[in-house]
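In the form predicted alone, a lone chain appears below as structure tokens.
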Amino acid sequence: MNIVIIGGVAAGAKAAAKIKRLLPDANVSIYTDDTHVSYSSCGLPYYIEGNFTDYRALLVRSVEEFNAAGINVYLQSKVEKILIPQQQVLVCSNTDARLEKYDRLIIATGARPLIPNIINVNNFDNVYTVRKIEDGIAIREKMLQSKRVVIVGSGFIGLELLEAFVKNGLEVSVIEKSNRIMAAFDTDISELILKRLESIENRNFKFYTNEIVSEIIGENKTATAIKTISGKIIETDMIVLSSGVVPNSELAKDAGITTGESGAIKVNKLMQTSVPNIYACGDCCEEPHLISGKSVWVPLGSTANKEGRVAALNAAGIYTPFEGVLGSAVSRCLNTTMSMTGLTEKEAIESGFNPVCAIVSKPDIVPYMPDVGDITLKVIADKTTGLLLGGQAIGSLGADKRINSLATALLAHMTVSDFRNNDLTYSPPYSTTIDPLLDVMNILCSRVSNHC
């Protein structure tokens, strides 16, 4: 049996080493444009602020190590077309262009970053996006070269991006078109977490919202200034642009694959596509919403090697369903931790519930102890049923272990009232005598309609 993979980040290098395990006997190919394969790209904000210094602790598993264990992997081979009737791939390198066979499919091409609509965007070298391990040695190697840098975005990426920029002493400015930052959250969190960054003392960076870079300025090949719509000029020794990314998903539409609302590639349960013995999985796809049913694209890498490994077990006949995601995540941005599960407010309104919220903002653990913080957790709840619909928290590192508990909750479906009695751990180097997250259950259980 012959199995292509086309893309070798994270979907697909789990997809390509899983279904070799479950089919020895098999012929397994990866081709991908890239020149790596199996790496951490979620990583590369951390490599370039210097946590660690060789780029290659990003690598997961060598072109080597696959092929020893009798995958065959292609770099800079890019797929150009699928031949559907013909069940045939249309690869090409900078040698050559082939055809290649496969009984089953597998695609995993993963998304790209999205370049705004900005006059002279592409005009100048020390201009640059986050996404492959090249780019993440550029910037890194730019970034010790300067003093002042541009951030286009304040998304998830933006903020680490932030954080490794001001550590190393940079003069650092955010461009956010939205009119807060971590537009993800909800309004009143993202406004705590604005609020929570500027009240850093002698902080090196700004915001700038509610505006949108126009133009590039620069000479020789060298961006020096960006101008936004405003009339602002802001001088800048280079430029990362982090305003989200768009799946890679015209290969497979140009073949005639059903793609969703969103863009992405539609799959089933078994990551299938609207054509069977083709899979798709990670970043290039959709998947459904476990709290809201509706087909979502979140790409996350958490996500991507789930559904690799899950697109291999179908492509070997192994039924295993993927049932959804949640879309949890977390970031860190100068000692303050977001994140977040499940829907929004806004979202649980747009998905048809009748959401009540509750916030709690306290320390995270006993306040006598010395390394105490604070925590700001939001939960959401239907009213008429008290299910639970989605939370966020931001302050100090146990923000996201209180997401984690939620999460769990959500997937199992539970209400206010379930988790209402959850026996949480505590110890006052880990949480206050009722934690947080059971702080807020208790405000909530006053407010859904069976008032638990």
Second form
Protein chains: 2
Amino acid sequence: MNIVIIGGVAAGAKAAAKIKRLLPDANVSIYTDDTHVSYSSCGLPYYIEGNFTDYRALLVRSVEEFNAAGINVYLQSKVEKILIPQQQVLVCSNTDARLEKYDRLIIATGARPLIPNIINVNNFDNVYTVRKIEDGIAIREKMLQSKRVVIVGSGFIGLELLEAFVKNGLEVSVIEKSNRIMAAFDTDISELILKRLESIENRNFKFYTNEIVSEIIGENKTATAIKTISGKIIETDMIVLSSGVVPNSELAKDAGITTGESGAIKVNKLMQTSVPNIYACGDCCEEPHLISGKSVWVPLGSTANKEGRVAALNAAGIYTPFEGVLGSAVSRCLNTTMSMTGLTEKEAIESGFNPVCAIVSKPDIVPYMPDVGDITLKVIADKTTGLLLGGQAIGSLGADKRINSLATALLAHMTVSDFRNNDLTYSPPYSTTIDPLLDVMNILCSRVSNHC
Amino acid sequence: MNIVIIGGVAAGAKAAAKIKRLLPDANVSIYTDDTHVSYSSCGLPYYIEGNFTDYRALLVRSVEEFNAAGINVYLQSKVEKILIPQQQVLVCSNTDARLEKYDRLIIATGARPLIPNIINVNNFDNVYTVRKIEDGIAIREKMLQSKRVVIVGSGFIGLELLEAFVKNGLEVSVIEKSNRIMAAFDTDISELILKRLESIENRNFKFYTNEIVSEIIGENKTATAIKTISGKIIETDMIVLSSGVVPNSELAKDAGITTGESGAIKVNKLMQTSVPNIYACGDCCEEPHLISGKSVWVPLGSTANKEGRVAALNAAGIYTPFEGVLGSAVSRCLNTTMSMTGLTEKEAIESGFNPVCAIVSKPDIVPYMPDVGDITLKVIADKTTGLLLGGQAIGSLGADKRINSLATALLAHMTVSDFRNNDLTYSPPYSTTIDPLLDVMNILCSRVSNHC
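Taking the form predicted alone as the starting point, write out the structure of the form predicted in complex with a further copy of the same chain.
Once more the chain from above appears, this time first in line as the rest of the complex follows.
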């Protein structure tokens, strides 16, 4: 049996390793246009920051390890076409083109950075995106010779890069087209993140919200400034674009495989596309949202790993449904933890719920302890049923802990009332006597119709 | 309406504050034989350690705050008798005895240290227990003049004290009658805790397991050594007894209120004792275990707070069931986090389950990050049904995070299969791509009959 996997960063690498274990006799091949396989893309901001100096720490499995496991890896080998009736893929390298047969195909083509519509955006060598190992190496090299940087976009990756650059002494300008930073969060939480970051003394970074970069200015392939639609000119030594990603779904779409509203590949719970022997997993495909029931596109490394595993199991004939995602995420920026799970208030309304929410801000552990930090925690529930819908936390490093407990509650479709007396651990170095998560549930209880 | 509350540390203080808000016209009084009211007993080891210097940081609400809220607080006023037919309590202070009427009585008498059966245990001034504010003050004072200490008992409090004394430069001997330290954990985890603590270089502490202190030796009210049943003599400047606690339930029992097998007061889900207008909450009463369904006695500050609130609501006529506890706990000893929830393997067998378990030891965040620590995580499930039963974690500071997610899963009665694709947050500073909790679930899945 020939199993072809297109793409090998997270989902593809996981799928290959898993399916080879399940079907040791199968011929398993990974084709990727990348120069590396199986690496932690999420680690690039920390490599750029200098938390470690050898980029090879980001590699999970080497080509040699794949080969030793009996898996073929073809780097810089782009699949240009999927021929569904023939069950073949057209693979092109720099020098060669060939057709490869498949019995099962797993598409794990991932996502790529969105390139905003900016004049000259492709004309300079010091304009970067952050996705591949080479991107990280190039940005770090340039950063070490730079004094100023412009980051376009203030989402998770934008703020992780902000930390990296600030810690390396650069003056950072962040341009955000929305009226607020970290727009994945609800407005009230976004505003708190901004306030928190802007309260840092002697900070060497500035946010420009409601601003769009219209043009990049420079000469001899070197950008020297950006110009915004409001007419601002900000001089810079380098520019990083982190305005989001788009799914690499064109290959599938061209072959006639169904894509969803998001543009990503549609799959069922078995990670099967509209063509039964073709599976998709990771950042190139949609997944069901566990709370809204909608098909959503939440490209995240943790999900990619799970989906790669599930796709492999199903492709190997072992029925394994993937129930869906919550969109749980966490990110750090300069000692601020930002974390979320489930639906935001806005998404809850769009999904037909009647959301109510509660917010608490309090110390994250008992205030007499030396390492006390703070947490602001927002939890959203459906007013009518009390069903928990989502939550967001910002604060010190322990903020993500509460979001993981909440994610578990969302997975179990718990109500506020179910959760409120949850026996969470307590000891002064770890929590307040009544955990912030229980405090917020107690308040929320009084706001849902289904009283508790 | 007269509401009398006996005891005012955690459950009693919480109950008083809550019921006064619910019934503003009621006459609410706290009687306690203590010299303080409403304080964090769990914080005493950290006060002793010197994390903060003013013990008043441990006080949650002062007498003045209670009075301002219209709540009477009677310190050093011991309730000597509950007269059920008369609905009165007999209160004795040093100089005075009087009878007080109650319409609702809330018993929150807490627990007291177990005094082991040791010759001369009560004859010396430098033999301590850790429960009240005065205990903390006395131990800290003595510690600052001491070089050696013997701790009797190696449970949560024993190990918290170990940290406190070690950080203050004392030579510490811990005597444990069991064959292992931290015997609340399963044997394998206990052994790992021991190994971890004993791997600390130049450590100034020693564990003696399978040892019982038979006698305390000294003169002029000053202990100078302990003698063990195996004949060891360990010289010391002070001795702290932390061999567990016993419920202060005699008052209730003498009045004819039903107590359980543990000796603590039996209550129903409304925290009601066998006498309908008498409630009990906190360390003096039993509670249902959410997994085993048994009535258990798990005296913990976080539970006491919840029960105090629930007792107040029900005493005020607002139907509020308390579903029970998981026995979730966490403790720190010298950078080791030890945390647990639900049933241990041993308890699972005793409760009629057919437990299987999985253990993983791995980095707690991606290994290329500078603050990487480690975690060993054990999760227990029922082989037949896949129902999650409990778990234990030891490791770096993030170990408790996984236990709180697991506690939430236990509360929801999730199976291994329900949990395995839980959308937990991931980012390199916070987790591994596949969280240790998901790793352990994946292994556990293959060991339960209800495959996933």
